[in-house]
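Taking the form predicted alone, here's one chain by itself in structure tokens.
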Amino acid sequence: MKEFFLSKDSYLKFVENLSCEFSLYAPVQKGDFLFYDKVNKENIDKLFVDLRRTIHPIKSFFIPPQRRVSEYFISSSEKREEKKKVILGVKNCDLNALKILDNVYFGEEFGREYKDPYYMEARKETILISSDCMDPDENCFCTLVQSKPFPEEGFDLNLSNIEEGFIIQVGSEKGEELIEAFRDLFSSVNKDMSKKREKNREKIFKLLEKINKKFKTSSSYRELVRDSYDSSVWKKYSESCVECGGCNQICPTCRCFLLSDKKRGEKYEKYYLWDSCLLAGFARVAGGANPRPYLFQRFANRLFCKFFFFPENINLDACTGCGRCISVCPGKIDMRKVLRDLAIEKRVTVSLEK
């Protein structure tokens, strides 16, 4: 994999490059929490592209909340934007949660005939820059689904950040054409870059390991799953739920979704939507039978989907570790804690701080 070395004035300079060329996307700091906007005179320089994850996933940029799909009988023609996207300060969380609705929206394993123009037209129009995780917060959990707080794979380019700046990787067509674009900006990197590299993700990892030391598991969270449909667990932590389904939401990997008809004057026309697996009507059928009515059915069935499902078709874990579904639940419901107790009800060992 190519590196090259930005230094941190030419960082500036790259961006302001990027914003000129490209809708430019990152992270900025609204309230307590960082969300993706676009890039501006105002906001260049207000920019976190190296710290923790954002809490809107990116999936919003491929498979948006609500999008027309067709009129009665004509395709949606729905104005594009001219430019495309880059979407800068992605991090490892995400690139990962792309695996997943890659699978399902470009028909990889499921429904092979069933492609989704929609995602895939946005997908090849982006250019993903992720970023190592420099400042994780204390729900990230990256380290107990097996993945890593920096990226490897899934990027065009990678931004590791240093004293000095910038370690950039390369990893695509894409990647490699905005480097030759922008030749100038660019250097060579030493060993003494990728030792200070190396020594920030082994200190960050570590720091990971920490937060989540009294969660850990000596077993996966794919088998403390398999056959625990009916434990006591989903009954105690699904009282503290509301039904809200902001965890459906705001995860990066959670793809379900309905299509509604709208009237138009005299027209109707047809939406796409962003659904949840929680909500009491998700799986109701004709006639009104549902197969999961009680709240703890549908709770359980959330993590079955993301560590049971997923795996057995695709070999993937349906979850990314980004902690997002952990922050914004009104019940405070932790699911590494969910996870831990179904662990301690199987007689697993667990890390339990005194």
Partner chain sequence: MNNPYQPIKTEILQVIQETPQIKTFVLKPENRFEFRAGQFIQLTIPGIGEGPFTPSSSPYKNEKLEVTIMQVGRITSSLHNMKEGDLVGIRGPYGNRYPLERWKNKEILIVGGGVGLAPLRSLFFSLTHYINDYPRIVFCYGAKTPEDIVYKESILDKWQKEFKNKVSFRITVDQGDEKWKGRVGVVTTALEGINEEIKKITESVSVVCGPPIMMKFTTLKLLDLGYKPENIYLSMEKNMSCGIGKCGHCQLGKYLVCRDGPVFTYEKLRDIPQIWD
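Any chance you could show the form predicted in complex with the partner chain after that form predicted alone?
For this one, just the chain is written down, with no partner chains and no other molecules.
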């Protein structure tokens, strides 16, 4: 993989240039959390590109909470021209989530010949500049799902902070083009710089292992969840669930939606709306029968989806370890604890030290 060095000054110029030529989005701090915001003159000096993931998931750039997907029986030709998007400060867990969504929206395994034209268009028109994580929070657990806090693939460009500037890696043709466009901002990387990057990466990896020490189980989450339908753990934890659906909405890999119809003027339109499998009506059929009438079943379903259904279909866990569901849950439910208790119930070794 090609890589370049970007000094602190050049980095600022680079971001400024990006914000002029593209619709640029980057993490900013609001309250306790980081959010993606459109970069403008006011916030350009307040970006946090390399701390940790934002709280809202990157999926909203590709599958917004609500979108018109078709018009019938007359169609108008309103077309919005939008600048190409650049998302800066994407994290490895976000990139892993896109892998899942790519499979759902245009992969062979989900829906064969049916591809979602809106998702594909958005993916094509968006440039992803990711970065290594420098400051994970206590809910981050990518290392528990066999991932790492720094990207190795799936990005167009990746930034690694090394005090004097950034090492920037080129991961795709789109990334290459961007480098070419601003060629004079970049210089070459020396051995010292690479060493610094490796040291940082190792340090953050170790930090995550420490944060998650008390949750680590010797069996993988896939093995724990499989055949656990009857576990009492689901009942126990779902007692504090208030069925808000927040964990589904905030989850970067939850992709479930509902199509709904509206009339607008003379036209009829079909919309797509995010949906949540934690909500009672999610699986109910027209006649009223519901395959998951009890909350504990729906609660279990979310983890079954992540660690059983997705692996069975595409051999990937649909959990990236981003920990967003832990951060937002009003019932203070921590899925690491849920999974740890499954392990205890199955008598699998768990490290319980605090």
